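Consider the single chain below, provided in structure tokens and representing the form predicted on its own.
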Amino acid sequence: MPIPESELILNRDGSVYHLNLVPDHISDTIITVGDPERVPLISQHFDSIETQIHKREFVTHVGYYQGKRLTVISTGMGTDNIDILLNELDALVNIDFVTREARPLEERISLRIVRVGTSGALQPDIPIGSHLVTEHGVGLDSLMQFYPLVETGLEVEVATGVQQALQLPYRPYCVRGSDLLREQLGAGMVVGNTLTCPGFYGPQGRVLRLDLRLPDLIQQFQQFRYHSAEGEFRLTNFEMETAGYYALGRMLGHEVVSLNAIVANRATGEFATNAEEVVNDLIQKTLDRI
């Protein structure tokens, strides 16, 4: 059955509504960044650039790096933007824009999506300037209240444990990312479990002029542990998108991994004086391994 125009919104040129892209604009391997200004920091390494498109916070460059066609897209901040990004990227490869029908299961395409972003460490043993690959994303945001995410037993138990530790009125969600991409891109990196927060200040325990409902929020994050047959589960770092990527990637059938440049440590109170260098090193490492 065709998808109504009010649900799959296309622009006059046939491009998808927010990203302003048509299917030919993207490759099967996509690097995403939060900051639009970070897109040219990646595409400057390309041998050639074939497409540059900018709409709202979504900046897209498509080109070739060492013979491989790559797409770089900025997303802005937060899982609300990741909801737009993942659904529209999936539509570009798995919905026929002419008939407005989803492609048959046997014809569906699985994208490889690599988030490259900054993050703050929660544990004192994770050094400033390190690179961290996320095994599990734990979402404190509400995005998965609206989707039928299926979690494993471990994921449910971890999310329930976080709910109880933080005394939340709702259960967070926990999702494991792509093992394939983590092994390919994460060699030598810290392997961690990333907490995705629905904000930068209060949800990450920062106090400027407003007090926190949970004054010991950071300590609760740092002290959380879940023990299972697979070992100890702890929260290593936090940011604002990873869990949304992992959850939507699982449901839509895409391989997704989050690579984090650690530029702050909330346990030690440090912030990297060379944050741009830490990010640039992660960009080069990603390009060389992708």
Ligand code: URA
Contents of the next structure:
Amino acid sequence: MPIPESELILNRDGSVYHLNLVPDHISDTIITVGDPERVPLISQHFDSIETQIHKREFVTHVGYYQGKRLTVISTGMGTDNIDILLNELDALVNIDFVTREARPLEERISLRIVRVGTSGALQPDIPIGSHLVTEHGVGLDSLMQFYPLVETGLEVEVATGVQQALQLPYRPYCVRGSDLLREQLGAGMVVGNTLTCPGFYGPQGRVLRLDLRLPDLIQQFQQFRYHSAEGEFRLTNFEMETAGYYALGRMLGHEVVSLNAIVANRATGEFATNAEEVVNDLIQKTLDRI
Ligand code: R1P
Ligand code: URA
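Right, the form predicted on its own is done, so what does the form predicted in complex with uracil look like?
What follows is the whole complex; the chain from before opens it.
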């Protein structure tokens, strides 16, 4: 059955609704960033840029880095944008925009998607200025209330443990990212488990003028441990997208990894004075390894 026009919305030029891209803009490997201004920080390293497109917070540059074709896209903040990004990226490679039919299962294309973002460490031993590759994403946001995500036994147990520790009224979701990409791109980085929050302030335990419903949230997250045959699981850092990427990546069949420039430490109260440098170093490392 063709997918109706109201569900897969195409612009007049044939591009997909929010990303404003056509299938030819998509390389096998895609670098994604939150901040639209981070896109040119990446593409400035390209040998050549063939396309620059933007719509809303989605800025895309397509070009070549040392002969390899790369697409870089900004997403803005939050897993609601990651829902749009992953569904539209997948449509660009796995749905025929003329017939509006999905590719047969055996012909599905799997993309490599690399998030290069900023993040705040939760544990005192993870210094600002370090780079962290996410093994598991734990989602405190509501995105997975709407999809039938299948989690492993360990993932369910970790998520249930987080729910109990924080006495949350709902169970978070927990998803392991691509082992392949973590090994390829994350060599030498801190390996961590990232808490994806539906906000920057209250959901990450920041107090400005508002009290929190969970005043000891940071301590509870810091102290959370889960022991299994695989060893000790602890939560390492806060940000706002990773778990959404990992969950939708698994369901759609794409390899996804999240690389985090640690710009704050919530245990020590520090913020990096050289945050731009920490991000630029992560960009260079990512390009060198991709
Ligand atoms: C908050 O400042 C933003 O920074 C982090 C969070 O996930 C959130 O999007 O990532 P980016 O630097 O990639 O945007
Ligand atoms: N991004 C976040 O979401 N949290 C931080 O503390 C730093 C960057």
